[in-house]
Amino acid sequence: MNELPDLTLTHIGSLVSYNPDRNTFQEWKDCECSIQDGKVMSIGKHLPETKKTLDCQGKLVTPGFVDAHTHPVFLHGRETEFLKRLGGASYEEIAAAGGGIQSSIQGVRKASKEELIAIVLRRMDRFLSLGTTTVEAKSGYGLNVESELKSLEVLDRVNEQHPIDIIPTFLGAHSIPAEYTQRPDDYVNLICDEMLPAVADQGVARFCDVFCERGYFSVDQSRKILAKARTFGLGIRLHADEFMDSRSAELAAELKASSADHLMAISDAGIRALSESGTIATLLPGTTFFLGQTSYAPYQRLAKAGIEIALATDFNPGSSHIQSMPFIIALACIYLKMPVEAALISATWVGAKSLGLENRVGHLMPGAQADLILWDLDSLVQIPYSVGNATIRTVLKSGIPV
């Protein structure tokens, strides 16, 4: 990256951000924001001049989004499955017939690194254009040692080439591949005995995730994989209670996972466990919406229990082909009944916290990385009010317009 410039954003109508020092949402009206060496220096009025300025023309400024749950390493979309769902088939029925995650595996296994890098670069361009400046990105469409390592290498290579920050997660436990259908425990052993050591030696992944769900990985299998991952220094994340109460939220709490994701079917016991563990609940309303379902994650019950809540897209080829965090905020406000300020915090700072990045990104307090969005909007409520049509004027990554 080129030398980071000094820059002052002038004529900001409204700058909004979570303030970690005060543990609250904060808004500055009619202000300026100075940036130096890629970091926020100060927010206020009549700041010292810098060589470069960006006139915000009285519009809204927010932190860049932190999308803490995505699956971007796949070759082709799954439009045929979308048509089947329109015809009445469920996600589970499609998966049982050989679709779903299984249908994406051959594409990743056969694709070259160069093919996947080119595709993932384009997807990161799209994320960035929609205001996402940090993205957690999972492997999980290879499901053998070679293809999982290839997927993680693709993420590492793209991270080197692209302005967006990518946090890689190993998701070899995304599904049981077809060759292990009759012996799933052998695949679990493969993950523990061969995949995880190889992933650790590669040194790209920062987290390990497991899809704990009926037909995928049981609680006991998930516990074994995640406990092994922890011995290699990987952080722990978990797909939990997406379609049924599998007691996987309790497992996430037991392991003190960084994040338990989905939670549409979480039980009262699961909520109590998460509330006592410090595990963040990452909610993915785009998945519920895209699958045509109506049972959204119980935001109000989770929030009442004092659980910190992140929002993410779950971008993937099958169950949530959505990259727009502004649209996710709209869904969260409309269907989860999240207050607008809470939705912004969940889409920025809490997502960063689930990735261990809360001191660097997800807010705009002095010292934070200058990842921010200049909107063609006047107020925060206009983001969900626009329902996917909220116009972004400029995205800055480390203080550089991208």
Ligand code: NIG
Given for the second form:
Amino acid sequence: MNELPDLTLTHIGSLVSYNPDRNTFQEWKDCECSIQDGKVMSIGKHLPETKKTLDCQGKLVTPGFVDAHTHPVFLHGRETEFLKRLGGASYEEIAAAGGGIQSSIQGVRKASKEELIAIVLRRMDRFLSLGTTTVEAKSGYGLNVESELKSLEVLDRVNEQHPIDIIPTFLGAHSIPAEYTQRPDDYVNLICDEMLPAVADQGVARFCDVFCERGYFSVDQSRKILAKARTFGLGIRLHADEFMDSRSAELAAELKASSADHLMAISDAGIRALSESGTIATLLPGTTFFLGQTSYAPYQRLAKAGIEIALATDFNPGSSHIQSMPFIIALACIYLKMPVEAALISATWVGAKSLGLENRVGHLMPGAQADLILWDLDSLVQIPYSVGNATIRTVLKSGIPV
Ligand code: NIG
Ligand code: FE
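Can you return the structure of this protein in the form predicted together with ligand NIG rather than the form predicted on its own?
Following is the full complex, with the preceding chain placed first.
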């Protein structure tokens, strides 16, 4: 193993992070930040000398982003579908006609592990270059035992080979594969009786997720799968109330899921349930935007109910071909009316918390992994204000510029 460099970031104009000790957002102005053994050592002025320095030129420093909801294991993009949507077709219409998730299945089933590893590595390069240093990544385009295990193995191998940290989630319940359309409950049984035991045995996945929505998995089917997943020690996440209120936020609350995601169509009862259960709501405004819709998740109502909000990209080949967390922050500020400080916390600390990683990443307090972004910007508000611009100068992963 290489010896990790001891480093001080000098001339930081503004360092911003959630501060877990004070339970609030904090800004340090005109400071330095020292790094030892890949971890933040201290933040302050005139810090002791270190082997190396990196001059931040008076600019902004933030924690690296924690993108807590992505679907990166697919072979090809779905540009033809995108064109159909530009022509007026809806995501649901395309899915009903055999497009959507179904059209990504053949690619993953046919692809070799090596082919998928090479593609996913490139996608991770892009995440990292956009400031994402930890990413939750789902399987879900294999939808049989072999290809779901293959997708998870691809994530495991990429995690070994790439500096980014990947947290793998099993999403065998992403859609009912074509061969089970006439007998969906048999597919649910396949997930419970064959896939989950094999996934647990393989030992890669940390979470199990289900797409609980009309045309995909019902509340009862989702409950059955997630309850079974829990017996194997997997954490629970849920695609909930994305296009219509399916009472799936209520299910996430009932199961005390780590996260309920999407929630564009959540009801008042769903909001109450999440607030009582303490489940984190992961909002994905990139999906609403990319689908050309206008009904963004009700951030104001969720926040007023005291629910903790994470932000993520939902990167996938269909409904959100977006990898940029800075862009997601801009959408959250502009369309969800999130305060900028709250958006940063949601894109770092709360995402980490939903993955059980908040002691290690998602903030820059001493002892945290030194995953951070040196910006070409002066202040936090310039992240959403500079929407679409290339505003990142350097990303550090465990204290090493990547
Ligand atoms: O989160 N909602 C389910 N899955 C994705 C869409 C995946 C796809 O279209 O391939 C989503 O929006
Ligand atoms: Fe998703």
